[in-house]
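A single chain, nothing else alongside it, follows as structure tokens in the form predicted on its own.
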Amino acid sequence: MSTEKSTARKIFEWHEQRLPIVSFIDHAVGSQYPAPRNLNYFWNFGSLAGFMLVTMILTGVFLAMNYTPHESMAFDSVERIMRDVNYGWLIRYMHFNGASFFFIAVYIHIFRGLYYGSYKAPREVLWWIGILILLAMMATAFLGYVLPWGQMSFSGATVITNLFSAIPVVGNTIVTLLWGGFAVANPTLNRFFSLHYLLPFVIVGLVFLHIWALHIPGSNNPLGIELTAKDKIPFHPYYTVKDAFGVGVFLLFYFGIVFYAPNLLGDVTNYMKANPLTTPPNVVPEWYFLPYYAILRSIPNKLLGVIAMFGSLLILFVVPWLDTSRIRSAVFRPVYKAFFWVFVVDCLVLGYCGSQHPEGLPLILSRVGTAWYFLHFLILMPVIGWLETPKPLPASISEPVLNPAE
């Protein structure tokens, strides 16, 4: 026995000299990776979003081997992977409700980032990649959304696709070249095919550049201040253990929708075969789109409503900048705290607004809304830093748990 041990030690140890694998591993998320002992239940999104990565492309790739992207087949091809082939409907469900997980993962990522200040530096390249991942995500999302060629696909395309029209000078000449043409059809369907095949890769790549990024100045923590060597634990196995937790908890609520309710997130009239000749009577995106749909619609020129769409993404770009705060995290900062939560209540105004008819309250809301999404990053966000008084920080981590009362 202790010599079948001692050769497979060897054997491991010539390959880890010729291609360290397992020691990269363990320096990028294992025991080698010295992580902050104070991080809450929030860090597990992180690694939850990496979970829905996998498991997108896993089943993807298992969808693809039965899909046809072909304008008259497509449609039909789903309905076979849903009744002909061996649990091809789970493998469907899975992929069609693992989009909005993975979202869902992602969103609260971010917004936890925004709430502990962890795009602050020296996080800023760290944040910037976090949000090309993000960007790669919504156009895979809305690439995918399309391939089943039901009657909101095709329209939501159509519309999509459309915007970039108002685009002086080069807008028409875009939206022919994403169309292949001079509608949405067949050629469109193969690129938005091609398409989002490929980028789930690209969005691996990003992912390792972030986990890159983050290893060089370390996690950030729930306090946001610099550790000492005794505020820090290995990854692995604690945040490992934790991470797994989390996956579990994650998965009751996954599958329950996957088995339960299929549908639940997703568009009936996308039952129907695509039919240039009709129009649903409300064009709406899937639901981690509504709030920029609403940002869209809530201004009248469509010029500028593409303007303000994409520049409620762009805009997260230049957040460590317009954060004028010396303090990293809200724990510390009651001021800012407070409007964080109303920023919030305002993204999920504005995801209502996005589902309902552009009329009326939704109308009302949605420009109020957007009026408040970009008032709180370019004038609340630098004026509070400015004016705040912040809590004092603690001395380390430990010192709130030692001496809460202090």
Given for the second form:
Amino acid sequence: MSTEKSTARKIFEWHEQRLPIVSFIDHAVGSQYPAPRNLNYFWNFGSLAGFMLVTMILTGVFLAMNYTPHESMAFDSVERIMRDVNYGWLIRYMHFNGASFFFIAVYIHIFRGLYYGSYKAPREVLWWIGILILLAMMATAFLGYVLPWGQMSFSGATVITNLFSAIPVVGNTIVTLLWGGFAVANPTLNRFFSLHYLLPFVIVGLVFLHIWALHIPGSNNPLGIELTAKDKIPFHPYYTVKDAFGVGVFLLFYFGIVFYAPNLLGDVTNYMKANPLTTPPNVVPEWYFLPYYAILRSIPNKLLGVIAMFGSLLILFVVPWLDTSRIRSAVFRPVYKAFFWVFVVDCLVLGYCGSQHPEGLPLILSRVGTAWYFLHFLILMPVIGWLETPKPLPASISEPVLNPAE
Amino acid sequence: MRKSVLTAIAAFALALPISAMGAEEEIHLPKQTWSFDGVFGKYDKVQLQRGFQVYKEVCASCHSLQYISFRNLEALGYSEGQIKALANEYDIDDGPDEAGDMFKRKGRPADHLPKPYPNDAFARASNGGALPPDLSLMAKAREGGPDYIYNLLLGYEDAPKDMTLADGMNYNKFFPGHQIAMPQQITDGRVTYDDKETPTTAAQISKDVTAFLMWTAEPKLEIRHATGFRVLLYTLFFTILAYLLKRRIWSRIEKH
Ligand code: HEM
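Moving on from the form predicted on its own, kindly provide the form predicted in complex with protoporphyrin IX containing FE as a structure.
Now the complete complex, all chains and molecules, led by this one.
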């Protein structure tokens, strides 16, 4: 065996001694990161969310080259992107639908966490950073939706910014600050564009912290048990190749929509230029905001509605303590598992209600749904944790059950 | 686990269209077949030319097409010469010239199609207070898209006995609220097509102008469909390769 090193190797090592960036990546998502060997396909959605973040930034930067943030030119500049800019239609449809697919990935990622108890010790901070990413994403998507300055952009911006006026004392000042004036108008559009460009890079920073926090305890797994070294495999090549396959499948859905139903997820009203004097009959946000919108409108009092809406997100921060069970994975928690699926259905029902006029059956459903949402976290999570008898846990992946005799 | 993945995907797929639905009174729009439907859908250029003729002869007196310039019409199969001749039929406001005066000149291919009214107030004044909207994006700006426009154009009827129409309004069974300021435009024989084969029934004329409006709303549809097919094929190929590679790499550990 020769000890002679190639020149390329020498240059590489010279550089690594000064800035060990390749080793850094290798430890983060490479061969030096030991990952559980039993991760299922739900563990693909983290890397898919990262993939969509990159897609959004790339397409966004190219859109910004041709976009004009001015109330009388924004809509036309988007149409110019669609008609005259080379492949502008592709970039815009990728960005527009990319937001939806980003949310699909992140929502599945979050439900995965809720199912397998990934928020429990020692991963609370990791979970918190995830929620911060969700909040930043929601802000970014809301700001972005205002940019094309269509009718729904305008009405959405008006409705959502007005929510802040419910805050006692300082509410109206906050709204004036958001608007940059006394109504949604050009200054609003300008600051929204600036912030829409900024926030995705804040998300990138948060993603770094998220992965850092992940590497302190390592990945959770479907069994939710602590694993020994023999149950771990290097992230690269095992999970890099699995994630690549996942990206391929995800892209088939994403491209299917981008190329063959690019406006399915959008609202037709946004193909009309904003007219401050008209309001569409039913102001609805994009689908990924519908459950929160249903919660907001389920409560007749504006301030309480706003509190409930933000509360539905903020409550996620204390989930690690609301869940009193020491078992992580729902696989061993028959009662929690059943209620987990009820909760998923509850979120879908709330989403449906959010798209409807708040009256009649949808209003009743959204009230029940909202009550159930909070009941799930505030009552069911702690109580099930106390009362439930979990199934016996395996000692490791290979040995099925710890004490089968017990 | 695989089953749960499928369930999750199915749940999302089901949830999306539901959430996209509005809550207004449901008006059923009889669905039409269009040449641009489906994965391989394309525009029928001859139909688009007929549709443009209808727009020019019927709709253009009230509705603008602000995002369309004469040169864009090359996509309908007109030659450069035909476009020049067409633009030349119009007088366009231009200026100021060296003396500071506004003047009229003949249209050029780069000009936008002229608007029927100088401003919205004028347009309203000429239409009993209602504003005829710009039609460039209409096929994407209404629930139902082209099916809506087609049915709207044909949906004029006598108002039901128990309904009194406001002054200057017309009854249309597909318009939300059923009272529309636009009078019926399309009737049998409303235009004369150059080719003597295409029937000039109201249905055919409506269909042609609607197809044309779909093109003005989504001029890149054909290249989108064609590119999408190649992109999906490539992605499928990549996905299969990634899957095979994944199986091969994972077989190293799944043995023991
Ligand atoms: C977290 C990542 C991002 C999300 C979730 C997001 C979301 C959105 C959404 C929902 C729209 C409205 C699309 C439409 O209705 O047409 C939009 C528009 C826009 N975004 Fe983003 N975006 C992201 C990142 C970026 C970045 C990094 C940039 C710029 C560097 C950018 C630039 C733009 C521009 C110029 C528009 C207006 C053009 C248009 O409406 O199509 N975006 N964004």
